[in-house]
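Only one chain is shown below, in structure tokens, and it's the form predicted on its own.
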Amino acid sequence: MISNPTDRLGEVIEASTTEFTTQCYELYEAPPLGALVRCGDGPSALGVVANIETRSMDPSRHPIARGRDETTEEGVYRSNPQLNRLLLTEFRSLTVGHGDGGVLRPYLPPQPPRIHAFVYRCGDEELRAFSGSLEFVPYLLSSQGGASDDIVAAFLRHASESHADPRKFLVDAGRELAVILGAEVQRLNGVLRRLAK
């Protein structure tokens, strides 16, 4: 799939076959938790955003409070323009599939993404095509400890917006979750509650 350079979120700065980390070009411009992203312009890896972090570029220097005399958070950044060069936003994505030649596959790619591969948020068409099969959901549910349920629910909410009938998509996804989590009724109910929000 050919991507528009203006739609780039950032670049891969760390990668394995199971996850990749993206440094955003702009501070605080990460996609939301659960968003589907794609990296690479040829064979591509697809990932679900699992963690977002904003921190100092220099790990030995921690940000300090600067807004005592400001009335808004925006004012802190206006009065301290250097913050945009001292802080960075990164997000980590769990690899859930890959694509090559327009075919999306819901399983891990044979190789991790390349460092400096461009990362894009998937559009509705790509999200709809990929979420047509939820084969990768058990992998998401087994990752990230307690946060995995929130990641799955966030992904399914995003994916539902790309379908013609969002409610039907969520009902079908709920049925599939019931099969996957049948032995964990309390956990299943927790994920279903998160889907309703």
Given for the second form:
Amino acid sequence: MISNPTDRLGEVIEASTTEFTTQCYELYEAPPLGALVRCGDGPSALGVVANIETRSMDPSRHPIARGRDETTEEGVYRSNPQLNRLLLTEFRSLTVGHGDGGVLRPYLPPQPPRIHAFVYRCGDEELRAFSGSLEFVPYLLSSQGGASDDIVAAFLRHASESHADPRKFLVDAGRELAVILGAEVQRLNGVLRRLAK
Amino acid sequence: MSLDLTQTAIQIDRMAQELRSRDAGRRSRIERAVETLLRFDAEEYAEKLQSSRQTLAWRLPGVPEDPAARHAAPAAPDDFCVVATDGSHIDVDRHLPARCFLINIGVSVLTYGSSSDARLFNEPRLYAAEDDLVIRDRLSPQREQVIEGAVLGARRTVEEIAALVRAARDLPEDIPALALMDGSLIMYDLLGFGNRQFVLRELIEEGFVAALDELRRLAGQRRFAVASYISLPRGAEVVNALRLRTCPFDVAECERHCGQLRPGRRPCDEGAWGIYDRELFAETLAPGERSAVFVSSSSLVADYYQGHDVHFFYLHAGEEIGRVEIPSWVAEDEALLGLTHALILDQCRRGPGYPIALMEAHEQAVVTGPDRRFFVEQVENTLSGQRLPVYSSEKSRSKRLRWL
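Mind giving me the form predicted together with its partner chain, seeing as the form predicted on its own was just shown?
Time for the whole complex; same chain goes first.
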């Protein structure tokens, strides 16, 4: 798999076995919640976007309101061009798999991705191949952070669009979720409602 | 033992009381100064300045227009660029195993309007070569000036303006631009070096003034102004000009007439003593307005600036009265003067309160406490890695180890 440099979202700046954080090259250019991303061409890790954060690059400098006299939010950035250089967008991905000799494995890689590994959003083909099995879903559902149900639902919605019959994919995914979350009816209903949206 | 805060607080209280008593007549002195400013006769001033030149105790500015004049800011252009530089340094530390200093220059280039953009970067440079650490008299090479303290401050100013020149060369040529420095255009760090002309020649003539020459050349090719901005300025040159107006003697012979009087008791102190120019203009300027332009009479400028006379005006920037210094070739060009006024005011509004380009240049330049510690460790580790002798003073070591 050879990637086009223009498709690059950013670079890994923090990595562990279970998750990695990517700093975006462009402000606000993070992939959406639940998107599948990969590190490098191996890929050394596949991750599902679980949290997106935009903040001041320097923790001791806090943004202040600047738009009182502006009519649009874009105007605030146009009038303060330094903001694009002083704010940054990062996103945290939960590692759900990796590449192994051309095969995508739906479980944790032996090593986390390297710092500065290039990060790309996976294309439809990869997404379709990876979402053929939902083995990693229980792991996602048990992830910390309180938003795991939303992350799973968002991932499945994205994945469904890569399949020829999105509705069939979601129905099948719902069945698998019913097995995984059988004992938690309320939670299962919550995830299914999110899938339907 | 750390600072005894109880004892310190009591002394701060005493200081506040002392300041309050010292300040008793301040309000009336400011009012008096405003009255004098409003009925100032620039022609009379010029005549008395001429007749008193040899006997004046004050350095008084040139006042080419009514000093009470107020000018509203012209509209800023839709598209423009502001480039600013600022610097910080790590001074020579005799407790370090290597004699060296570091200058870090911060640069911000902000483009506004249809192609809005920003470039923020810094350029650190370590000076450690033998020739980098001293200024030598070329006529008499055994005479040299070690670069540290105030001379290093001046060297840094030269590096700041050199970086400004480099950044200005890369600006888009089709839109108006302002190059902005922090502090004064006059290299006051070097005031005490009158007897070391080779130092003044190298730093001012070959450094700062050469850069001003290049900036003037760039201004000849495009709409481009150069200025420096001083926040909370402590200048009192305009207030001192008022002294000449209130001086009761035909010729101001300060030493002969008033040499025996304590400061505060001289006749000219009545509307001047202890007052800064900014306090005077805070009474007369409305937000956004600038004062008249004055001409600095600094001896450094007269002796070394080679025709780049330094002019200045005060600006009501919204939150404070700031001082803007400009070279004569900006002051004498009505369009460039207006551009400077409009863009600095615009920068202060975006700041808010202080030119945003200078603030970002400062942020790029600043060397923090942890940076300084890292620098010292890095020097020691690198020297030791190269098997060079690493020593430190016992004083420095004891400060780090803090034995109990």
